[in-house]
Amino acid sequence: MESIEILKMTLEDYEVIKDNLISDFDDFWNASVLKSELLGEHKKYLVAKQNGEIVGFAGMLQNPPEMEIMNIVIKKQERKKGIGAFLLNKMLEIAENNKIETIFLEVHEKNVAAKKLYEKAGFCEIGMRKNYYGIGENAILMSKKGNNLQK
């Protein structure tokens, strides 16, 4: 994989995918959702860069002493080149570092890559949440606990 660069993400960033965000990445929010996001109380968002281009990026909700993901998004065709666990990595010591005791997330019962990759993380189920995506869209929470959440 060539060098992938984490930055917080900006408001250049976002008018940079904002008018791509469904084409390029998916259809979780639109663009205006992804704005109030990213300039939310206690929010963090961060991009990873490729060649200076966004091929990704990631929020988190911290609430110390706990910590939720909001999301990690990858470009589409740029999944499966590990992008989603670099990020991943990245928040896990931003929590670390923010003395994060629990970190939570949802994830579509139906995105066996991105639980694959949370379980590899070292994130465990802890329930679901019936109709979160939708009518018959379940939710499978996850958390991960610890002293010591990089892996």
Ligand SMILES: CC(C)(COP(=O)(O)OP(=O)(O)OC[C@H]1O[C@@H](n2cnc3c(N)ncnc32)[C@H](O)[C@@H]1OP(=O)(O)O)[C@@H](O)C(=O)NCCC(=O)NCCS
Given for the second form:
Amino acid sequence: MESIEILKMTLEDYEVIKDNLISDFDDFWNASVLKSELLGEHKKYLVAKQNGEIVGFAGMLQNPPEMEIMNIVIKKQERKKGIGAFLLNKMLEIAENNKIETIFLEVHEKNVAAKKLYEKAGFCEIGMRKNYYGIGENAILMSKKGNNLQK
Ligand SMILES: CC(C)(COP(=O)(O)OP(=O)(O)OC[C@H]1O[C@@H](n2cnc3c(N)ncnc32)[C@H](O)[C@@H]1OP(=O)(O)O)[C@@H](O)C(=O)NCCC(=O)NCCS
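Alternative state: the form predicted together with the ligand, after the form predicted on its own:
To see the whole picture, the full complex is given below, headed by that same chain.
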């Protein structure tokens, strides 16, 4: 993995990716949802940049002692290179520095890549939210607890 910088996501970053969000990143989120997330209270969004280019982003909602991971999205042609794990680890570091004790997230039950990413980082399944993404589209609820979240 070439060197990756993790920075706070700015409105300028949003302007750069908004028109290519669905084609280049993920077909689940549209630009207006991302913008309202970025401006949301207690939300923190990060971008991963490689040679100045945005290759991924992630968001979290901090509500100490809890935190929720809203999303992690890596540019389609940059996946499976370790960037998602790197961004997730940065969020765990931020959580640790902010005295977060429990992190929650929801992931689509069929999203094998994301489930594996989170399991590898020590997240455990704690429940299911039926029809969370629409009829028959269930979410798995995962969490990670402790004061040593990066482990
Ligand atoms: C999920 C996602 C963020 C993973 O990012 P990534 O940069 O490709 O992941 P990494 O290269 O850091 O992989 C870390 C681990 O995740 C798992 N993983 C990643 N992609 C995988 C895949 N396609 N299939 C199975 N496991 C996968 C592996 O365990 C991997 O570790 P390994 O390489 O040692 O096997 C990326 O696929 C993505 O952007 N998906 C679309 C958006 C999304 O679904 N986000 C999650 C919403 S909750």
